[in-house]
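The chain below stands alone and is given in structure tokens; this is the form predicted alone.
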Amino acid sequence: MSICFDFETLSERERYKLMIGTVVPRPIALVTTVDEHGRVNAAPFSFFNCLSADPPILALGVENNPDMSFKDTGHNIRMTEVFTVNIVSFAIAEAMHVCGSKYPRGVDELKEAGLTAKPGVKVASPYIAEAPAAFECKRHVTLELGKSRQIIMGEIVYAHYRDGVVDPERLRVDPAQLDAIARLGGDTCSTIRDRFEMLTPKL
């Protein structure tokens, strides 16, 4: 016996609930941008992942406001063509949550959350000093998905790692030092602390 759903008959909210509860765990990007006046914005995204290494592409699913106007992240990337993806560790999970609050445009979420903005090297958007890793990105392409959502793909042009997170010789990232968190369904999050090895079979 199985339970089935015809997605063509479900509402947007019903589809959303099934998708976010099933496609798990989803990594969290705390995305920093600046607007055309240089004001900093930070917002978390769990519709996020890496898609390609050549070219090095990250993708964000960016939702518009209910009236279909752009939220700050979408607006800022449209105006400046750059953004920075900061990986969320357990240590900054609560601060990330603060950044997700609905502040008026122009409010610096990083200051509200007690996080430190550091100047980008190759892009105008800052990276977060407390994040274990951050990728500076230039917008590669934007896909318009109807009126409500965009998929923004960014090409990584520079990476920052906190000391101890990556072996600079072997380029091995230590998952324990990264200590990233992920989204599950609803308000539930998870860590990556419980791990196991599964070697690729050799035929």
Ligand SMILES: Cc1cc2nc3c(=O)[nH]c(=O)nc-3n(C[C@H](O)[C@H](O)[C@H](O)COP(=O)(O)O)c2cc1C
Given for the second form:
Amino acid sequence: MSICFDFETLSERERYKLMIGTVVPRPIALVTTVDEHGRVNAAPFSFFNCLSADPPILALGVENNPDMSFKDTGHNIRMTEVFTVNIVSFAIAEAMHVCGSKYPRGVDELKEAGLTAKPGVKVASPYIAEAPAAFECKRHVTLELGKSRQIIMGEIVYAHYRDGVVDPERLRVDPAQLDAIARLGGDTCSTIRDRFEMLTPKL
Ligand SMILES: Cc1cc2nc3c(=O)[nH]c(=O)nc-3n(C[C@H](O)[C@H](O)[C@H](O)COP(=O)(O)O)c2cc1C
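Previous: the form predicted alone; requested now: the form predicted together with the ligand:
Up next: the whole complex, starting with the chain shown before.
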């Protein structure tokens, strides 16, 4: 016996529940942007991953608000063409959650969460001083998926790491120092503290 679902007959909510519970763990991007007036915004996105190294492309899956208006992140990237992906460590997990609350446009979630904005080097959006790593991105392409979703791809143009997170000679990122968290289904998150090594067999 197995349990099966016809995705073509499920509701949007049912598909969402199955997908976010099954495609796990999903990394969390705490995305910082600025609007056309230079006001800072921050929000978490777990429909997120890196898709290519040449060119170096990250992708975000951004929903619209229920009334179909753009989330502030989507609006700001549309207006400024840049964004910064900050990796979420366990130490800033609660602050990330504060940034996920529905604040009105123009409210700086970093201030609400007690996080520190540092000026971007190549982009107008700031990076978060407390994040273990941050990628400054220029919008590469936006895919409109249906009427309420966008996949926003950004090209990484600059990277920041906190001291100790990356070996500057070998470019090895230390997962223990990064201490990233990930999202599972529902409200459950996980750490990356249980790890093992696997070598690809040599043929
Ligand atoms: C851990 C976490 C992951 C989230 N992932 C997404 C996501 O992938 N896509 C999305 O549209 N919203 C996601 N959200 C919800 C947004 O963060 C939320 O709607 C936020 O208020 C948007 O803020 P903004 O209007 O400032 O852009 C997530 C929230 C949390 C807490």
